[in-house]
Structures are given as structure tokens and as C-alpha cells.
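The chain that follows stands alone, in the form predicted alone, written as C-alpha cells.
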Amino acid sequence: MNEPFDAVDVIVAKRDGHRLTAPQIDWVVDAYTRGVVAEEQMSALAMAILLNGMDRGEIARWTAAMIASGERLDFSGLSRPTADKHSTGGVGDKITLPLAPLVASFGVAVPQLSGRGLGHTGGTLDKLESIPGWRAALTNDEMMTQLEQVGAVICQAGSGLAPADRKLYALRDVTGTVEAIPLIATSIMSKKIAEGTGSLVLDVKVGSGAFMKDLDRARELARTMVELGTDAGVRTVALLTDMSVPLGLTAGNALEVRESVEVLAGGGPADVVELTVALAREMLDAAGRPDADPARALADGSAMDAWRAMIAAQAGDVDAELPVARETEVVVAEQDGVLTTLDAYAVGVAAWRLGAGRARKEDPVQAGAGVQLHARPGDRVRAGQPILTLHTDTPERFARAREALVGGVVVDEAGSTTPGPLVIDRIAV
């Protein structure tokens, strides 16, 4: 079959800083998905995009081409408006768990197509799979039925959504091009737009435990994604949120589920509650429920009712005991003083090394592994006071987890620290 373009010409155009045309973009994404453009050619193009960037039109077209590589879901037959949330990932980021049922309790459908964790950031599906019986894989029909009847679903994305992204995502990982903002934005938004939601709220993390360490780059990514969603007809807003300290008091699968249930019961750590409510307000506003009071739904039990219905609908035993790690080890303060540093990345790597995360997609995870926090930055602690508890089934992992925490947990005799705001900025078009 004669191809309308030559891959080398497309690579050279972007290498030399030119704008790719719409037909070039449509062809190269399709041809790569079909295997006509070789892996090494797409690697070269990804690097050229990393170095020379793309403009708003190119990014929108690339996103459309990725969507066109697969199926699109259609929620227009539902009796409820739809709202979705996407987080760029962090440490202790269990917000999806209380957020989806909370928003659903106001008559909004929340289709959360989620992923598994890789490296130091946890995956929502891994967390929920610590609930006995719960299943992540649903057919499209099962998902639609659950959205209509329960209002919230958290499940794995089907292989039919943006297959070009799945192929390109794996390539970026091994070619040093993960950081290209146009490719991050198109990867996230192609799946979210193909998912068919009417509105989308983005939680773009910034700080040591986030994918984006730098505020300016996080803001650029957020703006790019908001523009992409808006251009595609999806009402989109982004919050920039702090990820220099872990969210809540747990990092690890069953540990985070337990904490999420505390939030749904009207308790839980203040920062998790604050961010859950802030994102819920944005989602409810975008879905046409501006007067809804999410804080009230956490207090009066209606969010908990929606959680129980959502877990049960996916065969989870909502009353079962959650897994507990077989071994624990406590990290204590070495001196009196103020806890000035509790670095999110260090805690995330420690949790990962304890067995809560995976280095490769096929690795298993331990449901009970992770890190529990007993103090927050700014707290005054005494020598010997517990700061963290490490949890794992395999105690030989403790040494490497402790190594990850060196320099990440700092107690200063004369120190003080004032935490910054959790929600740093709001970005809308």
C-alpha cells in the first residue's frame, strides 16, 4: 500500500522546528498504530517534539488522531450529567476513592477509568483491589448500568480507548521523552475525551512527589490540557495542588482505602478532606450542580452510602477486613525539635520498596504494604517519638525503604516550617 507521507520527512520537519500539518499528524499517528512507522522513527519524532514543542493546533490535532485510533464511549443515554476527574499522580493520593461516590451522591455520573501504579506513585486500581472480591474489569454495558443505577464507577480503561496512546506511552518510557508536555497532555486528554465525559476536572500535582516538580511547567501542562478539553467541547478546569508532602497520613494500597473510608465517614485527615471537597465543588459546578454542598454529604452519610453501593456493584465485600502487612517497623525522631521536612518523593519510594508499588507493569503488589505517618511538617516531636511506621510482608525490604528516607525526614532543634496552600492555583479558559 502506498503511504501518503514518508516518516523521515515528518521527523525532519519537526527536528528543524517546523509546524506539522494536520494530514502529517493524522498519518503518522495512524501509521505508527498500524506498525508502518517503526519504533525508532517514532522515538526520533518524540524527541524532536520534546526539544521543539508543538503549538495549540498541533496538540489538538495530535489528540484527535490518538482518539481516532480507537473507540469512543457515549454517555448521552444516561439520565445523569457526567463529570470526571484526573490526577497526574502523587504520594498518598487516594482522592478518587472518596471523591467519586461523593459527587455521585448528588445525582452526577462519575466514570473514573483508572490505572495501576508504576514507580513511586500509587494506582487507584491497586488500592481498590485490596478490597476482597472487588473487580476492576467491567464491560462497557456493565459500566453504563452501574453509572445509571449507582452513579459512580472506578474501573480499568478498556483496551479500545486510544490504542495509539498505549503504544506511544510505552515508547516514551524507554526513550527519555516522558517529560514532553505536548505528549503528556495528549496522552491524558485523548483517553479522557474518548471516554465521553461532559466535564472534566484536572488535579495537576506539583512538588517533589509529583511528576511535575516545577510550578511553571505544571502550570503549562495544566493550561495545555484545559485548552485541549475546551477545544474538544468538554468543560475542563484544572487545580494546581501541592505534592511536596504526602497527602493524608498513609501511602500504600489497603492503608489508603482505610483512610478513604474514614473521610467518607466524616473524619479523616484535614488535607484529604480539603482536596476532596475542593475537587467535588468543581465537578458539581461543571455538571450543573453549583449549589451542592459536598462537605454536608460527607457529614450526613450520603457519600458513604454511594461508596458502599459502588464497591458492592463491582463484587467487593464492603464489610470485609482489609489486608494488614505481616511485619512493621517504626521510624522514630532522633532528637527533640520540629519536623521540618517530610518529603513526598522519599515516602513514595519507601512505600514502593516495601512492596506497595511496582517497577514493571507485570510486577505484583502487596495489598498491606506501605507507610503510615504519625507527624506532619511543623509538628514538634520528642526524641524517640514515632514519625513513620513501615508495613510489609517481606521484612528484608525494610533496609532499602529506610535508605529511601535518608534526608527525606528532617527534625531540626531550632526549626520551624509554615506549610503553603494545598490548592495553589485554578486554571480555566
Ligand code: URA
Second form
Amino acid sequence: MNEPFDAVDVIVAKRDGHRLTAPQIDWVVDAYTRGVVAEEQMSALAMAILLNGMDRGEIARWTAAMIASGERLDFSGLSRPTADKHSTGGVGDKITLPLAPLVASFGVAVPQLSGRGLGHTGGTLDKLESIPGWRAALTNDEMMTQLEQVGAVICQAGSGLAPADRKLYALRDVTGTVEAIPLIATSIMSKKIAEGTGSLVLDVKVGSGAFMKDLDRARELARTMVELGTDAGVRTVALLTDMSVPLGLTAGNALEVRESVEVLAGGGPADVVELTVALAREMLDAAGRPDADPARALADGSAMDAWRAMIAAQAGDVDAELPVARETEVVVAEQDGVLTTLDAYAVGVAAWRLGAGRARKEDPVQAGAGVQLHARPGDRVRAGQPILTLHTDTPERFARAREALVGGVVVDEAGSTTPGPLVIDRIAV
Ligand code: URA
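Given the form predicted alone, state the structure of the form predicted together with ligand URA.
Next comes the full complex, this chain leading.
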């Protein structure tokens, strides 16, 4: 095939700080997907983008080119409006589990195409797979039927959506270019737009346990994604939320499912309830149901009914006992004082090392492994009082998990701390 551009010219243009033209972007994304632009050329271009950025027009075009590399789903035949949510990922972030059935209980279709975890943040599919029988892989037809009948689907994203992203993401992972905001935004939004949702709520996490440690960068990422979604005709808003402390009192697969069920039963930790309700309000508003009261649906059992239907539709045994780790160890306060630090990243790494997460994508995860929290920052504790319980099937992992917690759990005799707000800001255009 006669190629209209030379990859080196495109790299040099971005290296020298120029805008890429629409035809250049269309070509480079397509040619990379076809294998015509080599991995080393795309890695140079990704680094030039990381260093010199892309403007709003370039970002929109790059996203469109990634969408064009694969299939698009179409939910327009459904009798319900659609609303989706995406979180940039955090420790103990189980919010999708109560949120999807909660929003579906108001007659909104919630397609949650999810992934497995890699690194210190857990994956939604790994959590749900701790439910005996539950099946992550659905065909497009099964997904549509479930959306029409139940309203909520959490399933594995098919390989057909934005294949250019899959290739580029793997390359970024090994070339130090994951952090480029234009590349993160186009990666996330190409998949969400290709998925075909009518509205989208983004939960952009900021803090030690998040991808974005810094508030200004998190805000820029949120704004870029909101603009992209809006320009593509998807009603999009973002909440910037705190991820310096784990969400809730659990990090780990079955542990998080149990906590999610508590929330659906009208209980559960206050921060998980607060964020679930805040995101549900945004999704319901975007889907044309601004008067719906999500807190009521948690209290009156309607969200729980939708959860049971959603799990059963994917062959999950909703009444089965969840797996429990074979061994536990308790981390106690070494002195009297105030728990001033409970660092999300430290807890995430500990849960991962206990077996809740994987180091390589083909590794198995332990359903019962993870960390349970017994105190939150600001709580006064006594020497010897349990702060965390570590769970694993493989006790040789305890030592490495404890190492991860050094400096991440601090009890200060004279200290005090006032936790900041969970929802830091709301970004809409
Ligand atoms: N999640 C994605 O899907 N892509 C990124 O680039 C980062 C997070």
C-alpha cells in the first residue's frame, strides 16, 4: 500500500512542537494498528506527545482515530436511557458494584465494560469473580438482553473496542509514556465513546493511591476528558475525588464484594455510601432522571433487588458464601495516639502482595486475599488495638505485605488530622 505520510515526518513535527494535522493523526493511528508504523516509531511519537502535548482539536481527532480502529456498540435500540461511569482507579474502589444496580433500579441502563486489575489497584471483574459461578464474558447479544431486562451489566470489555488503544497502552506501559494526559484521556474516552453510552460520569481520583498524585494534573485530565466526551455528543461530567486514603474498610476481591453488599443492604462505610450516592445522582441527572433519590433506593431494598438480578443473570450464586482467606494476621497500634496516616498506596500494595492483585496479566488472584481496616485517619487508638487485618491463603506473603505498610500507617501520640472532603470538585463544560 502506498502510504500518504512518512512516520519520521510525523514524529519530527511533534518533536518540534507543531500541531499534527487531522490527516496525519488519522494515518499514524491507523498505520500503527496495521503494523506499518513500527513500535519504536510510535514510542518516539508518544514521548514527543508527553513532552509537547496536544491541543483540544488534536486530542479529539486522535480519539476519533482510535475509535475508528474497531467496532462501535449501539444502545439506541434499548427502551432505557444509558449512563456509564468510569473511575481512573484506586484502592478499595468497589463503587461500581453497588452503583450499577443502584442506577439501574431507576430504569436506566448501565453498561459497565470493565477490566481486571494490574498493579496496586484492583479490577472490578476480579472482585465479581469471587462470587461462585459468576461469568465475566458475555456476547454483545447477551449484554443487550441483560441491559433491556435487568438494566445493569458489568462484564469484560470485548477485544473489538478501540484495538489501537490496546496496542498503544501496552507500548506506553514499557516506554515511560503512560502519564501523558492527552494519551490517558484519549485512551479512556475512545473506549467509552466506542461503547456507545449516552451519558458518562467520570470519577477522577487524586492522591497517593491514584494514578494522578497531583490535584492540578487530575483537574487537567478531568477537564480534557469532559471536553472530549461533550465534543463527541456524550453528556459527560467528572467528579474529582480523594484517593489518599483507601475507600471504605476493605481492599481485596471478596472482601470488597461483601462490603458492597452491605451498602446495598442500606449499611456500609459512610465514605462508600457518600461516593456511591454522589455518582448515582450525577448518572441519573445525566440520564434525564434528576428527581430520583438514590439514597432511598439503598434504604428500601430496590438497589439490592437489582444487584441480585444482575448477578443471577451472569450465573452468579447470589446467596453463596463468599471465599475467605485461609490465614489472617493483625496489625496493631504500637502506641496510644491518633491514626494520622493510612496511606492508600501502602494499603494497595499490601493487598496486592497478599494475593489480591497480579504482577503479570496472566497471573491468578486469590479471591479471599486483602486488607481489612479497623480504623480511619483521625481515630484515636490505644496501644495493641487492631488497625488492620491482613488476609491471604499463602502466609509467606505476610512479611512483604507488612514491609509495604512501613511509613504508611502512622499513630502519633500528639497528632491530629482532619480528613479533607471526599468529593473535591465537579467538572462540567
Ligand atoms: N486507563 C486507560 O484505559 N487508559 C489509560 O491510559 C489510563 C488508564
